[in-house]
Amino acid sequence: MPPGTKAMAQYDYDLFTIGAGSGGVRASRYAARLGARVAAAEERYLGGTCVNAGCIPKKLFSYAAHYGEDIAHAAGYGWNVAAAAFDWPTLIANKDREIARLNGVYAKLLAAAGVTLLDGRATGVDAHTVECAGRRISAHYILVATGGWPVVPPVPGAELAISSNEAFHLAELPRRALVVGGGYIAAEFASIFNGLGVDTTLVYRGERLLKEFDADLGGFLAGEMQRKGVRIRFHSNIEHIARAAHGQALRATLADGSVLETDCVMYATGRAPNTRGLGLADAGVKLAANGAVVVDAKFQSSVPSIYAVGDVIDRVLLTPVALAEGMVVAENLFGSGDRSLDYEGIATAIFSNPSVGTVGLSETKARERVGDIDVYRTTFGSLRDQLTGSGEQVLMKLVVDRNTERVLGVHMVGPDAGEIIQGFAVALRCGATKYQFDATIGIHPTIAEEFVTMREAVG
């Protein structure tokens, strides 16, 4: 049975949370396991953004905008394939089959769990209250998981855009898209939209895509995506939308007095943590500028009883580092009291095409960090492009302290960059050194090996 069993008697619940994303399920499962009495509030769909319209459509349609690129690639190896034709409603009624699939499931993980599943919005009204379907329920502690929402900036037309949430749900394909944003979801949309046949123009204000990350990372990848047909325009902002004086074409007036003419807008500027209207200031709980829940290392609120974790307290943005997160409170509300989560050397993808995958620290970060560093890096056309003509080209790149000869980063532009960084995930959480790298004997051929295969510093 949990600590203070007896003192959480006297409320409806142990734990209620407040939205049923990949932190709050996860966090309320583990808590009911744990011998908590939990209940669970979503008011819009189960599995958060992740499941509904993030990592999972995002990924979908991903893997859709990749078949017309391998179609065409097929003749190099001697395949005669038809003039393809792409289907958007096909694709659109499939990723809802699989979405619905997905939210049956987490709705079965609640109950086999013994969590108390609550359809509705839930508010905070103090410490320990929560309001939700028209009644107040008590609860020992409150979490709130209820994530993040795309921003759309207010310019003048901005009704007339969409963010990446309509983007998976439009009636039909746009012949032309603009899409609005320098980071990991605009250089995804923009890589979509391209590779299922629109024309593709993507508008940022900075000078180099994922300014966040490696800085050879953002550089190459917009090469790579121009090369494929992005139109890619930098130091430029949109400043007004209006429609067009024919049909639903739109016109985006640009900064510099331009006019690009679309038939879509799709902001992808940014996302903001999901706390208006949640009743958490009157509760007393803190918030930043932005709204998110300001938490600390155990993301307990400046309210005892009441946790956030996720995309709402706007700290690493990803869904594995939610449900981390979610795991977190609930041992240490429920079980051992001792769990706490470490934020360096999280891995990441970003499933634009090509894609990119990332771990550790940046060149940049690694010279602020520790000061000498040699770099690694390395460029060529993979054995699978040589049959194709495609000219497509992969980036490869190891940062490594000079002293000890810890690798520090490693990062990738190229067909399956995530699956490929993944495993050297793990062996830069071992503290693996290049010596251990250069000692392991690579897989031939592949792409993967490069990264156990280079032995001239460049930087």
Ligand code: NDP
The other form holds:
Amino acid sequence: MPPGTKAMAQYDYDLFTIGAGSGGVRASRYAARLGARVAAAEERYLGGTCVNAGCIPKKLFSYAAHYGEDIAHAAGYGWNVAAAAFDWPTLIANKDREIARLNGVYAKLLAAAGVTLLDGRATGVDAHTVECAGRRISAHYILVATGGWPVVPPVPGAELAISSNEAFHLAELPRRALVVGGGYIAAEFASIFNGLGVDTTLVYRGERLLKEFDADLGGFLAGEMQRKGVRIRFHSNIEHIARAAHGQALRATLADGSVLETDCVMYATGRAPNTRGLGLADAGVKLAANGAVVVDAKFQSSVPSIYAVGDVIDRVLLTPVALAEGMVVAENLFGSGDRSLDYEGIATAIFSNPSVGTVGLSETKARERVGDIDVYRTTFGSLRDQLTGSGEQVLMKLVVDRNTERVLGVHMVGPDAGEIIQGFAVALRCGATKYQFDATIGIHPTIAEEFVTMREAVG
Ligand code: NDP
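Beyond the form predicted on its own, can we have the form predicted in complex with the named molecule?
Full assembly next; the chain just shown is listed first.
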């Protein structure tokens, strides 16, 4: 029986979770497994952004986009492939079927854990009460896991543009697309559109894509994306959008006065926490200026019985982070835990084409933090691409503490970067040194082996 169960009996539930996305479902299931009586409310779709309008459909689109290139490259290996044709409605239908399957998996997981699932919007009333489908429900603890939503800047004509939410459901694949932003979603969707044959332009107000990461990554990625056909306009932004005189086309006027005609403008300009209209502020929960629930290291808000995890706290917007946060909350409230979460060394991948994988410190951050570092960097064409003639290049980079030899950062742009970096994330968590990297015998011939064969520091 979990600690505090007696006091909890006066409430309808021990835990009420608002939002059944990655963080909410994980916390609810885990809390139920620890003996808590749990209910979760979901107003939109089970599995949240990741399953329905994020990681999963995006990765399926990314696979789809790669096939076009793979079919073209197969010629170098002797395959004579008849002119390939792509059918967008087939991709959408198959993607929707897979998402429906995953929605069902989430429902089963919650039911199997004994979590009561309520179909509807829940709003906070006070420290121990929510309202859902016209009913007031009490709970010892309330967990806010309502995620985030794309932000589209209020430029004139923005209503003609879409965000990633709509990109997953376009009735037709546009012939031309203009993607705005320089982060994860912009790089991923520009690559997806381009790979599917859409004439794609990326408009970014800054000078380097993925500016949060090691500087080499964004610079190198931009070059490779351009080689594959994406037009990138740096230091550029849309001033207004209007309908073109003919058909469904749009005209985007940029800050320098130039006008780009396109069939689709997609904003990938960040996401905002989903707290509007939830009644949290009225319940006494402190919110940040952008609406994020302010929480401490244990994910407790300013109201002691109300917790929050995932995108709604606006810390690290990644599904595996939301899962880990949800576990910490469940364990601390209903298990024997007194944990917080270590946010250091979280590996991440951007599923652009080529993909990006990164873990640990960038060169700049490492110089700031430890001073003396060695940098190992290599670029090369993979064996596979010697026959495709694509000219595609791979970038691999290690950042090493010169005094301790500890590897501080592992960064890559190239095929399967996410798959490759995952293993190196374990090595970094174990405190691996450059000596241990060098003592590891590579697997030949692979791209990944370069990470254990870089001998000459370049900086
Ligand atoms: P990001 O924060 O990654 O990037 C937002 C981009 O939009 C930045 O380049 C920013 O420019 C630009 N921007 C912001 N406001 C404006 C504006 N008013 N006009 C023009 N440009 C603007 O956000 P995303 O939307 O790409 O993704 C949100 C989050 O979702 C990511 O940070 C990531 O955590 C998560 N995600 C993870 C994925 C994965 O794991 N593969 C995939 C997709 C999303 P500037 O740099 O100048 O501020």
